[in-house]
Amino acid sequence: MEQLPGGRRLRLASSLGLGQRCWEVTLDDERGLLAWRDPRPPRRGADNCFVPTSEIIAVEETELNKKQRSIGKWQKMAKPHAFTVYYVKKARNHRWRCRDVTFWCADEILCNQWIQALKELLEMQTCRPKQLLVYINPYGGKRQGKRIYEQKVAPLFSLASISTDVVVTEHANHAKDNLFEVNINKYDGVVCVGGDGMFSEVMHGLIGRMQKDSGIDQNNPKAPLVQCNIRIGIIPAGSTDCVCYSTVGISDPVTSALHIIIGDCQPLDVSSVHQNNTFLKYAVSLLGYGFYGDVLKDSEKKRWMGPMRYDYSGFKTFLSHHYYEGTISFQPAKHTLGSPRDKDSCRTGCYICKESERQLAEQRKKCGFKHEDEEEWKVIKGKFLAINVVNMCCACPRSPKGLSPAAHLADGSADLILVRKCSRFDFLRYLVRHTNKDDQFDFSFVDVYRVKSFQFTSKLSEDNESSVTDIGKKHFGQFCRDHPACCCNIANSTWNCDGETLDSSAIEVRVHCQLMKLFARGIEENCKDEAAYSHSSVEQLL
């Protein structure tokens, strides 16, 4: 075993037993790898593996049972010594699993040396959480949150020596209110078990707590918010898990739990929504007016149908084909490197996010927030079937690429998608694009812009020169279908804010760059079926 200055291990190599044979095992701290190979001449299908040390979950001393000790050469040993390494195995479709490998040796000192080296290596992973606050929504989705946590997640946290304080929520905003009271500084992160609604509740609690502790007025739409350094972990257990799917690549509780254990960190943009200098909501995925707002409003009346209510309400809303008139003002996100149609998807270690964040910081340093507000605003008036603003791609199993495939998680911008009034057939063509690989925006009636802030006012608000609250209490007729003969009394649509309704038809939205941090890695470019390489590749490493 060699060492670097300061006592840091450079390389530990031994012949250890694995199965019925001796293998060459190497721990290379400089390369960040634990590797093992079969020293026999390479043959087809030979297992030669390595695991990044950053993806080792735990190491434990192992007591071999009689069956294991009766194999081959271990029969001759009075008491073979063994240790087990638990690590992340990557499978298809971004799925992670916990796997283990057990090594034997005759020398107790050598065995302890390996155990000690691996444990010291894990201690050096300072990004990993040791104490977590967990909120479980027992009512969301199929009411499986508590079972999912206890059976699939808690054992992994225990294996990784993570202590938890668990709170099972009893009513709406339980987690949000609790986060204003607890000693948040004793935790390395907060985990929410549930769907997007549960995540939103925890996010509002954490951001609100940070602003309150820092003396920031959330009702001021121009206030620079304080970044929340406490990471949030999402264990998907809801009807929709858009945030989890868009940041990890899959809605799978075990995969998400392993991301939390490894201590991954993914910055996340957050949009603040205001009306008349009054704070309304924070949004991280979708702000939708028109089609998606109407679908949500109708589906809320049919919660008894379960997840199927979205299909029913979506079909019903599609047939109604309402459009809405209004004025949209926005500031283009000039600091970003990408554009909504460049096909550069946000992936792990995204260069566009890092560089855009740096340029935005430089821009604000030069001109400050006041001058920033004086930058050019673009104004668009029209009749729209849908107005969507997304901070992320909003991918899900039904729409693998999402509403805006090239949207980025942490570049300080959002994609504003305007779907103008068109025929039912054309609108259907647009909706179908969400499920395939074709260009989402290749339609004459669809415009998309990358923005850092925007405002919207419905035509009825402008015409009547009254507040949004007053408008909501009145009924105004308008021609809202393709056929002029059909008149209805729908005054305004509803905003869909991350799956929650906002009745305000006039809102002001600002994107806050990397306001939140998640226990996530982002979506990886390539996911191997197994952490195994060819004999020649591992031989070079060893």
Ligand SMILES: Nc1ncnc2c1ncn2[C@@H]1O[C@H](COP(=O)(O)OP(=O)(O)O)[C@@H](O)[C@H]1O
The other form holds:
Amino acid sequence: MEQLPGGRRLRLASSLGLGQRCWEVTLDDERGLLAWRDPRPPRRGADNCFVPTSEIIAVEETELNKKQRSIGKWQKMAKPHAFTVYYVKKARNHRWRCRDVTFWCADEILCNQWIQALKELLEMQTCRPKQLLVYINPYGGKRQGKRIYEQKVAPLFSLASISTDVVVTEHANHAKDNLFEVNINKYDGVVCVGGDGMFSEVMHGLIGRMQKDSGIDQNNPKAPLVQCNIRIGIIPAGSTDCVCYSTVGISDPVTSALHIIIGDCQPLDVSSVHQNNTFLKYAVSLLGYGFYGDVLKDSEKKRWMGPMRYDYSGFKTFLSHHYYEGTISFQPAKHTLGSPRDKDSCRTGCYICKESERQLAEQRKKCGFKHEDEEEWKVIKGKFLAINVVNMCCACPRSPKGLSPAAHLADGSADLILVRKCSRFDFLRYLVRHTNKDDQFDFSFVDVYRVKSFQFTSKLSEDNESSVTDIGKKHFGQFCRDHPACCCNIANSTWNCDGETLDSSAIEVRVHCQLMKLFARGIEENCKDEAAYSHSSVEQLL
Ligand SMILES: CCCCCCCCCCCCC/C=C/[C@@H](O)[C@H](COP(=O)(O)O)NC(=O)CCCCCCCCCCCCCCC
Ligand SMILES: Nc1ncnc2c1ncn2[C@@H]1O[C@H](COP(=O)(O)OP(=O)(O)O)[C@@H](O)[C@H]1O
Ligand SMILES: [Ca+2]
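Take the protein just shown as the form predicted alone and give its structure as the form predicted together with the named molecule.
First the chain shown before, then all remaining chains and molecules of the complex.
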């Protein structure tokens, strides 16, 4: 143990070779930092660096090749000893990469001391997974799932000494069904390689398994569900990858693999969807009726187009301009501190999520779950082009700030967005605002509420007995006969539930605060992070 002038203790501090020169390398236990500094006076471009030990991926003893040994002062050394540290390098736009640095020294004992110390520190990171169960959807997105996993992810897992059991799915629901059978306690996490649909499948398997093992009836919409502590990691290889993008800040397989390796943890709200005391689905990103339901339904027939199918069906659905009538009831989320019109978004370590979860737990301790049904319900009837309930911002490459930019990942609430009947031109203006910085809620025909439960009944199912419904049932998708040009649809739309279609026109939705966890940390504040790694700040740390 070394002592710094300020009295701070370091686990190790040595002069080690890096490239052709000697660098001061320190391992600071208290701050959890590995740092290396060029001891010569700072000059432009001098590469002083540090890495939090929590972001070290692996450390290995290294054999130096001839070329490396023939440079600089190491040339004179009989047999230099070396070790390589692999670590996370944060690049622009939330992208992470694996970088490595190799240090050399003449003293074998010193080299081993460094390797030992770094390995001990890695062992102490108990949040890191050691054994993972991996499901790959070979048909998701551009059908690259298997290649992405084998070429970009598996080598990193093996570098980090993570063992894996890999299942390449053979049919839809393969992963979900398998999760009910496997010895789940063997694993520290489940990884899905695919899109939002594949993630949804794995999530259903895990949450369902957890309820089954705890004797909870998923068909009871009021049952307090058991939290799922086995984390899910998403390697994006789908068409939208909204869950990955909204929880990491980018859809990039290497970045996601690194978040899994270092054992990040992000709790996530999950909505349960029921109809007449029958469980239908869970949702974490978008539950959309009208526009997004119709886009999804049409796009399913065009799977061969890959991710482009959404643009094609989006354009087609936009032109069809159908609206749907129905009644919405919801309970406002009073426990949350935020509002959907906030300027600030949910970011790593979000205070609003933590505080909202705390308040919700406190309320439930005081009044119990049952009391919640008696809380105020608001009812809205109308004609809607889109009804969206989102548990998270739903950012994706198509819409970098998402459907509701201020929605929170883990605050126990969802944002209900109602887009009322309006002109095609106005709806286009609304859609375009998903792609730029302007406020997409600043329209007279758009309303947004933060809710903790929600119900919807389409007018068609309300008027079940009427003759119009019969016509609608027989001629699904047919336009209103009385007004061929009015775009009202006498058929129901379908729900888009995280990219899966749900045909029910009457549903009950309830948000379950932090029901599950991901290997992620939420989106990090951008520029501040990058500044923290600048050269000047490293001076203060050493
Ligand atoms: C004019 C440009 C308008 C761009 C509007 C972009 C809005 C994008 C919002 C995306 C929200 C995504 C929510 C997540 C949904 C996913 O769960 C789910 C499943 O994902 P998976 O396939 O990876 O399994 N994905 C989806 O349902 C896809 C939704 C994508 C909708 C794209 C709509 C494009 C609309 C284009 C309209 C063009 C009008 C042009 C008129 C001249
Ligand atoms: N082997 C398979 N064959 C066919 N469908 C599958 C298979 N594995 C998973 N699926 C299903 O494919 C659907 C879409 O997968 P996803 O990975 O989300 O791709 P995309 O983002 O392109 O929609 C999911 O609903 C999933 O259940
Ligand atoms: Ca939420």
